[in-house]
Amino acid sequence: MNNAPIGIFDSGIGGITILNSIKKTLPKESIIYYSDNYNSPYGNKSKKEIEKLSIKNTKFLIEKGCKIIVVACNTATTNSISKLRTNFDLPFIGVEPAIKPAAMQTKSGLIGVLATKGTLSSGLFEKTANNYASDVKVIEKNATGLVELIEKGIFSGEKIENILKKNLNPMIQNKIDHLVLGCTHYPILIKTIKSLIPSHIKILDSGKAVAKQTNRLLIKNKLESNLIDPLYTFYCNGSDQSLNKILNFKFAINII
């Protein structure tokens, strides 16, 4: 079981930037990754339905052999993550907004939060503000077509800009300090964020973060892998154009 691979999901390729982070961190451990890109975006679906989607990836992870499974999306995470670990026995690494070291980190106690409807409407992005930044300001914005596009295989251009200047000047002018990245998809963008803000903010994602609890949820159920040539297989069920762009077309995809 050592040698099973870690399944990831997401509800596109956003989940590749965490992906990436795990890869760093655990380089002996094989990743399947599963792009449920057919649905997506989930940031407009009801708690319901983002539930129905995630057991149905989580099956089919566990299918192919899965140890271990990240939801490698924040509107999945916040909203099914606890029905997940309720109905399979094996661990679960979740994915939620940087919340907590934004607000511990701040000096203006100004923080911006970049994320999905799925996310910020939540019961658990309300519970980890209240927990975490309650003595802070939170500037939270719904990116509405931020994903969409990403999907299409849009990563920079016009139309991006121009969703990322009207969610993100608002927060310039409240004179946040740190962006919080709430979805996995919006790290793609980093360029182009760096380039709409002051220097000065600090942006944050979850993607290490991510990484460390794999491993020590790993080293806790003694699950680690010491494969020198780990295989990292890639599945979508709609169009695997983005996939293929964001991959650079380093790996075969397998559409079901």
Ligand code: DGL
The other form holds:
Amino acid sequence: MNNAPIGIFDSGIGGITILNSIKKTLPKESIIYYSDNYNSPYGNKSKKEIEKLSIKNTKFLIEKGCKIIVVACNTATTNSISKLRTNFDLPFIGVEPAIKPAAMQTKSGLIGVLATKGTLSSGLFEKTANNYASDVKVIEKNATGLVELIEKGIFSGEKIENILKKNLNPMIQNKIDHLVLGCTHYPILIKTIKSLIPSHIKILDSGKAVAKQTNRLLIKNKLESNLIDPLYTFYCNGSDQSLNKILNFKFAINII
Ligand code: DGL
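Okay, that was the form predicted on its own. Show me the form predicted together with this ligand next.
Now the complete complex, all chains and molecules, led by this one.
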């Protein structure tokens, strides 16, 4: 038993989509969420910069007493998780685009992956795609500009639709039957995404899989909590506007 909190970080509010899954699967766990939105977006930063920021975020969460760290960002995971695992002595869970289930389930043999430039150009993404999707055609698109809009608190409307259409239309024309949301910010746009693609295209994100893996690692390391009233604490180092919007002002946010 260990009632210390789970630490979650992202470049902004994207990781809240992961937090929601974890909260649902593990209702007795306290969580500390850290949005590094001062440095957002990570998607067009170099691997070195992303590693540096991920180390900084991890140190912050460890100082707050976290027992396990969830890297709730595909860009940070694919560029820095091995560095984090060598530098720190606690369990890490990462988020990667759900290419494996998409490749296993596709009937058309064509899948679409929407992610950031940093994720798509990472060695880990290439390795996963080669391992699991070598028989499948993967149409990759980096939806530049989406994370910036979401971080400004814009979750719908013309600007969002235009970026999505530009990236999704070529996938639709190529007859994909699975769309992988390879950035934790994108499930926030699920309604708009659904309205822009044919209904037979299955949309996959990594929320549930990450929550399950977090549960497995807590059990394996004997770190489960038994709190009846767990605490949810939120930190950001930029504006709290988007975090307040996504949390519906239900929680107090600490600006650091
Ligand atoms: N949520 C991050 C991800 O999953 C966003 C990346 C960014 O900051 O550009 O990749």
